[in-house]
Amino acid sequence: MARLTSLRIGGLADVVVRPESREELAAVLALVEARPLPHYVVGGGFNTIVRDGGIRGLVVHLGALRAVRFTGDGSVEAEAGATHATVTRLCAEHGRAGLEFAVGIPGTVGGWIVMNAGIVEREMKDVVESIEVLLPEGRNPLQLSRDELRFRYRALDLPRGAVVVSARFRTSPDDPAEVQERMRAHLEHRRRTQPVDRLTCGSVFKNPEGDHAGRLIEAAGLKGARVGDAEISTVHANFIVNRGRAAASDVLRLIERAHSEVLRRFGVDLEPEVHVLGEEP
C-alpha cells in the first residue's frame, strides 16, 4: 500500500483492483456486497495511513476514473480519480473561476468530496452542484443535488456503501490570467505555510472550534519531534513528514504523542482527520 498512499507507507493488501470504467466499478461493488468482502476505496491516498501489517480484504483504487469536462452551462464535471492538479489547471487554462481556493489541496476529486476539503474561507460544499455515487445494490449511478448532500466539517454523510464516482462544480467565466494569478497566490501561500514538497498525508487532526491543531501541537513543543524517520513538520505542526524510511508505526506513535500531550497540557481532545486502515504486523 506504500505505492497507493501519499505518505508512501503501509503493508501489503490482499487484493487491489483498479476499475477502468463505472461499469467495472459497479460490478466490483456488487461482488463485495454479495459475498460480503471487506473492502476499502482509495483515490490519491491522502488522509490515509495504512498500518504496517497491511489490509486483509480488497482495495478498490479509483485512479483510472479521471475524466474531466466542461458542461454547456459552464460547470466542471470531474470523475473521482481526477487529480486536484488536473482540475485546477484546466479551470485556469479555460478561464473558469470558483475553484481557485482548491489549488494545492492534495488528492483526487473523490477525496475532496468525501472530506469536504477546503480552507478556512471556502470548502467543497460551497462549489459543488451535484455528485454521482454508486451503491452496492445498484448498477446505475445515483445523482445527488447539493440540496440533498449533508456536508459537515471535513466530512460528507453518504448512504451506506456509496462510492463517489464524479462531481460537478459551479464555475463562472473570468480572464484566464486573473484566474491563474489568484491560483498562484493561493499556491504560494500554501508553499510558505505547509510542507507541500515533502511526503505527508495532509492535515493529521481536525481544527478544534476556535483554534488550530497546528498551533496547539507547536505550543506543546512538538514541532520537529521525530520517531524513526517520521517527523512532525517544522513548517506546520499539523503535518507529519516521512523523511524517507518511516514506518506506519512511527507515524502512529507521533500522532498519539501529539494527541496525548495537547490533551495533557491544554485539555483539548484533538480529533484525527486522517483515516487509519489495516492491521498491525
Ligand SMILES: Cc1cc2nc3c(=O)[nH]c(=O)nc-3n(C[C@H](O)[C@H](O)[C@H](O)COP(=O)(O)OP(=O)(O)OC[C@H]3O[C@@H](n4cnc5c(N)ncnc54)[C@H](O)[C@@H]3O)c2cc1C
The other form holds:
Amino acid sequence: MARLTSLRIGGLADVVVRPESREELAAVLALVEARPLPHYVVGGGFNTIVRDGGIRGLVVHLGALRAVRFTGDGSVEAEAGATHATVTRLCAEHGRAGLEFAVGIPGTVGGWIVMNAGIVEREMKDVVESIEVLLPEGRNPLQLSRDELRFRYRALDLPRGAVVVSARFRTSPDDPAEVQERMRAHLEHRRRTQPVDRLTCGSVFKNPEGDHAGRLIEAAGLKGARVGDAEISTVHANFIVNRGRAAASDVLRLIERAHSEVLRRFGVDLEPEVHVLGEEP
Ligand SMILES: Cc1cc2nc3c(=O)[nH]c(=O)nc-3n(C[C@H](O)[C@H](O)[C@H](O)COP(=O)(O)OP(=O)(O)OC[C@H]3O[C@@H](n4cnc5c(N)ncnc54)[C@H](O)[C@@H]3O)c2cc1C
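Given the form predicted on its own above, what does the protein look like in the form predicted together with the ligand?
Following is the full complex, with the preceding chain placed first.
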C-alpha cells in the first residue's frame, strides 16, 4: 500500500482491483457484497495511513475512472478517480472559476467529496451540485443532489458501502489568466505554510472548534518531535513527515503522543482527520 498512499507507508493488500469502467466497478461491489469480503476504496491516498501489516481484503482503486467534461450550463463533471491536478488544470485552461481553492488539496475527486475537502474559506460542500454513487446492491449509479448531501467538517454521510463515482461542480466563466493567477496565489500560500514537498498524509487531526490542531501541537512543544523516521513537521505541526524509512507504527506512535500531550496540557481531545486502515503486523 506504500505505492498507493502519499506517506509511502503500509504493508501489502491481499488484492488491489482497478475497475476500468462503471460496469466493472458495479461487478466488483456486487461480488464483495455477495461473499461478503472486506473492502476499502482508496483515491489518491493523501489522507490515508495503512498499518504495516497491510490490508486483509480487497482495495478498490478508481484511477481508471478519471474522465472530466465541461457541460453547456457551466458545470464541471469529473469522475471519482480524476486527480486534483487534472481537474484544476482543466478549469484554468477552460477559464472556469470556482475550484481555485482546491488547487493544492492533493487527491482525487472521490476523496475530495468524501472528506468534504477544503480550506477555511471554502469547502467541497460550497461548490458541489450533485454526485453519483454506486451502492453495493445497485448496478446503476444513484444521483444525489446537493440538498440530499449531508456534508460535515471533513466528512460526508453516505449510505453504507457507497462508492462515489463522479461529482458535478458549479463553476462560472472567467478569464483563464485570472483563474490561473488565483490558483498560483493559493499554491504560493501553501508552499509557505505546509511541507508540500515532503512525504506527508495531510492534516493528522481535525481543527477543534475555535482553534487549530497545529497551534496546539506546536504549543505542546512537539514541532520536530520524532519517532524513528516519522517527524512532526517543523513547517506545520499538524503534518507528519516520513523522512524516508518511517513505518506506520512510528507514525501512529507519534500521533498518539501528540494526542496525549495536547490532552494533558490543554484538555483538548483532538479528533483524527486522517483515515487509518489495515492490520498490525
Ligand atoms: C500536503 C497536503 C496538503 C493537504 N491539504 C489539505 C487541505 O488544505 N484541505 C483538506 O481538506 N485536505 C488536505 N489534505 C488532505 C487530502 O488532500 C484530502 O483529504 C483529499 O480530499 C484526499 O483525497 P484522496 O483521493 O487522496 O483520498 P484518500 O486518502 O484516498 O481517501 C480518503 C477517504 O475517502 C475515501 N474515498 C476516496 N475515494 C472514494 C470514493 N470514490 N468513494 C468512496 N470513498 C472514497 C477513502 O476510503 C478514505 O476513507 C492535504 C494532504 C496533503 C498531503
